[in-house]
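Here you get one chain, nothing else, as structure tokens; it is the form predicted on its own.
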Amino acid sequence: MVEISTSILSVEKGKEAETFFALEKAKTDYFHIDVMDGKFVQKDTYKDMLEYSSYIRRISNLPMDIHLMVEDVETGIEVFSAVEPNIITFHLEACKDKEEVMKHIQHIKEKGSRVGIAIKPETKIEEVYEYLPYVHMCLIMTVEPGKGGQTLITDMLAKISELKTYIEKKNLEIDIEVDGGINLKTAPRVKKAGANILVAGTAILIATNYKEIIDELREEE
């Protein structure tokens, strides 16, 4: 079943309250928390993720999907677990050595939450494979990440089919997420490739009615 975890990047300020009731009205499958520190990637969000998680955690059962694109992870971890999510995921480039990786999906699964790991536009799928047993969901950009509203790079969906295939052979039981450039016109192409939880922030955003792009969005072809 494809599930829509909708990114609060681009949420207009004021309107965060009534954006987050009607997202939940709108039965979106998890509220995708961005969180950017200004190095991983030029743009900082931290402050204002932490705020929007703690509040959504106080007004909403939805689950959080939290996506760290921050340098320490290790913090990132920390500070993020308190709003319990229900996954957690971080940036195979964030760390030096699977040694670092390995601690880091430990660390997410001590503080109860699912791990999720997540790899850039240019980092090769073959990279992930090795950790693929002892996470939940693998993460694939398909924009650089940093900012919404990017247009989706079409060379990453034969990733999305490579990771699927991967899967399958070696018959493991793991979530595919796509973000990046998710709309309408994209999103059946990602599906057929294999992903079955599409991240979009922008396109939902900016419909006038959340629930009926969430449900086009989501079906099935």
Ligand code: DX5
Contents of the next structure:
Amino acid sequence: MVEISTSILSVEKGKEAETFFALEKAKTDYFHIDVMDGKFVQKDTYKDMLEYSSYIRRISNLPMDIHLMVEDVETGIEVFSAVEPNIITFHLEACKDKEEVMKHIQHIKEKGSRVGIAIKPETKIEEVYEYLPYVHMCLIMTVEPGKGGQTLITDMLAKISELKTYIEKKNLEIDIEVDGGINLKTAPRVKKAGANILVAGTAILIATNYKEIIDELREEE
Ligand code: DX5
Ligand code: ZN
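Since we've got the form predicted on its own here, give me the form predicted together with this ligand too.
Expanding to the full complex; the earlier chain stays at the top.
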């Protein structure tokens, strides 16, 4: 079953509260919280995303999907566990070795969240295979991390299919999340490739009717 995770990165300043209430009413499957530290990626959204996610936790019971685009993953896990997210995802590229990856996986589980591991467009899918038995979700970035409103990199479709084939071959129970440039045109293509959690920010936030666009993006082919 396909789920939609709405990225709040591009929420309009001054309209945050009404947007979050409207997304809660539209029954987005997750709120996607894009945490950026100004080092792993250029933008720094740390303070805003902590404020927004704390607010969302107070007004909604819908699950949160924290996407840590940070160098200091350990602190990110500590800080954002406070909002009791359903999933915490960190980037493989922020880790220096396998030991560090396994430490973060363990840390997230101890905090009671599901574990996601994310890879940038230029990272080969094979690099996550050894961690799949220990995580709940793999996030394939379909744009370069760092900002919303970009165009999906179509080469990523093959990467999604490769991961799907591998997961099926190994009989693993793992969600495939895709993030960046997801809209009514690209959604059918990433779903066909095997993604089952679609992150969309711009495509949803520019729509006049959130429920309509979320239901359309979720539609099974
Ligand atoms: C980019 C973020 C994405 C982004 C998605 O670094 O991880 O979640 O906000 O935005 P759209 O849907 O606008 O491409
Ligand atoms: Zn994201």
